[in-house]
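Next up: a single chain in structure tokens, the form predicted on its own.
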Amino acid sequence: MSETRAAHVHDSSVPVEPPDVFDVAVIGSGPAGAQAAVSAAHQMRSVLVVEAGGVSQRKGRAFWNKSVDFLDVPVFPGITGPKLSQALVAWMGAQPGHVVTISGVSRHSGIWRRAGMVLRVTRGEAPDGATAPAGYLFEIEASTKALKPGVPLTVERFRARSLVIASGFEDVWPDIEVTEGADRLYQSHRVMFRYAGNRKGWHVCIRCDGHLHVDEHLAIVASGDFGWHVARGAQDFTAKATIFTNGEPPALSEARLAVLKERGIAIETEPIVAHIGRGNDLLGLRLASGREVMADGFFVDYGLKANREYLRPEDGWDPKVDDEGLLVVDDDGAVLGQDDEPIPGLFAAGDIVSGEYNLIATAFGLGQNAGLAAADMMRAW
């Protein structure tokens, strides 16, 4: 008995022009963005992934662990940040953009990646014949070449019927040996970043890197709730810690100060003026008085800045956010508005989502949730 195939896939080795309108656009290509893209493409959707790293030097928190193995990442045991980024690119590359014909109807499917720093997102009108209801179309404006002072932006525009925001956040870094007049966070804090991403350097996540300093002395550069939470989390690994407020008041309640004193955790309020290092290893900190304090591990927490500046209020965007500016979503990953109702077609995943652990395994789960929800929205009935 002969069997007729219902679907035919275009030869994926031949480059295929992308569609005029993608089913799903994903902003960000870290664990959450890559998972969202792969999950949506697996449902035969056309997916655009806009990656800022090559244009703006913005990289997810995981990337800065350049020489420290992640030990709790699913599927990728003992992998560094750059190697994880490469693995995610290869993973998305396994589903390249192509044309598939199902029951005589041809459509685009798979993933198209584009380097670009998203500048603006606006809502447009869905074209005639679009599967998604009118009003779900998103216009994405992105700078697709490296930003340089005095050089006009190279701007491209893309359209998609749904949008997954997986652009994460930027860790706020202290002003220690900052290069004045630099144009980028990475450039202005390049001395900080010199000592980031290795065992003997700056860490930004006590849950992720505390195990590197078991029973060692930690320097915690933070104040207020930030310093308290890092010190509290550090007790799983060591009882030796000092909090450096870098010229700021401790901003802690009397009760919390009493706990820290009882635990032998000192608080230094002098400003930090310089690093003491050897090669890429950070050994200590020099304070304004000239005093040098040595430590085995260095953790910093100055809060974060959510990467969602492209959702401009003047364009009508007013998503619900928490105190740190992270997006509030429902169980499907749909971004909520101020009325607690989902904003049609808009989803979020990964570190930019409020109330979730900032861990890679969490990002993968949130990415799959958002990617599948965005793909489901494309169904005709």
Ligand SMILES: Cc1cc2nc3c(=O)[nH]c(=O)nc-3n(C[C@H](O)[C@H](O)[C@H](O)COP(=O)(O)OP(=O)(O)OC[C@H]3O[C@@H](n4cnc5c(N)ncnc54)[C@H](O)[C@@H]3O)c2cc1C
The other form holds:
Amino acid sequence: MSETRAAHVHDSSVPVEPPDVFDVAVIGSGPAGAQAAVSAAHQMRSVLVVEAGGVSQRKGRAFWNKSVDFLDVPVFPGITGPKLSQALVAWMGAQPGHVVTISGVSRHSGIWRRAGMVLRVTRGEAPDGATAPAGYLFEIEASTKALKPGVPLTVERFRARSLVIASGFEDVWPDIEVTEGADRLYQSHRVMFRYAGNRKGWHVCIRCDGHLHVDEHLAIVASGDFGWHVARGAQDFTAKATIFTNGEPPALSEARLAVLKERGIAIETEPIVAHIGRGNDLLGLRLASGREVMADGFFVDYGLKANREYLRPEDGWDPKVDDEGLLVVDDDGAVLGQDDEPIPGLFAAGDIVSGEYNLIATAFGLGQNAGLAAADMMRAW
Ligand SMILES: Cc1cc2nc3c(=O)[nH]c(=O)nc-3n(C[C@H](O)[C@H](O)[C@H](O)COP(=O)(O)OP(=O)(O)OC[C@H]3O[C@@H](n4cnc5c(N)ncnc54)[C@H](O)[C@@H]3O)c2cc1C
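With the form predicted on its own done, generate the form predicted together with this ligand in the same format.
Zooming out: every chain and molecule, the one shown earlier first.
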């Protein structure tokens, strides 16, 4: 650290109490949230990052790439999901929360990370009734301890002048070998999760994992247009695929059915009742009739569920969303309301944004956009 800078920045190895009101709060610290936080802190803002991974199994889509290397993440030649998550934590840690003095005025800057599942966001009152400087106040309510049966929630509240939503989405999984009575997705679908994110397991993105199965036979478990899009994307990697609708009608137009037939892509409509696996490798699927179908790669697409349940309608939140429930934003990453106007102080980045590639480099780009826009909002003139 240069002498000039050292004179203005407190020793960052000494923990600094966080501010009462953060300049920017970020929900989620996958690629989009981490980048938004780093970009806003780089502009001297105080940034709170609330991340559910430490208190729940909601760890982000990137994390679930358990043993497959991402080949298209900037800078890394190849990196698994868990290692990327660690790298993002280290990256955010390079700008720890501290106090900076500029022209004799001290203020907080840098990143404070908290483990917490955000449950609710409301518009807050400015402290002592004053208007927040060049910003809008949000109150963020988060459950900050892992849930235990019979133990009440530990809920903490945080305040911020702007908010970046980077909480992504959850893939919807079909009900194959579900554990009855389990109320959490990761328990009810634990058999599917055993195979998910492995080289020989369930994949959710043909663009991401098609290269693992070049010229191999793919099982595509999806129905209607989802199955069509996966099969169409698969042509870059292989011509051999079968669509499994898992007991539903194919729900495809005559024209699409004709193309699939011409390409030799069969459609199986029998329900799938079980996995055929060895260790964490998925080898095939057992159908209701008892027939076993083996394949080399398994792709599933049942749609998605946007992680934005904390923007509750009863609290006045009514953002504009697309058919899948993803947020519509403007060029600055500002979340739009039903009137197509930006909702003041509210930004979004990454997979939760409508109309973008659901990919890591895109999430980084959108994260920078939203983080800088939130930081710029604080300028006094
Ligand atoms: C198996 C798999 C393979 C993939 N392969 C590739 C690939 O090869 N290349 C590629 O570019 N992309 C790939 N992707 C896609 C990539 O992972 C996503 O596009 C990327 O992770 C999106 O980043 P994000 O930050 O928007 O969301 P995420 O990475 O999903 O992060 C969202 C974060 O928000 C947190 N969160 C959610 N809800 C809350 C809440 N209420 N409170 C607090 N925190 C919350 C989550 O814990 C999570 O950490 C793959 C995805 C999967 C699932």
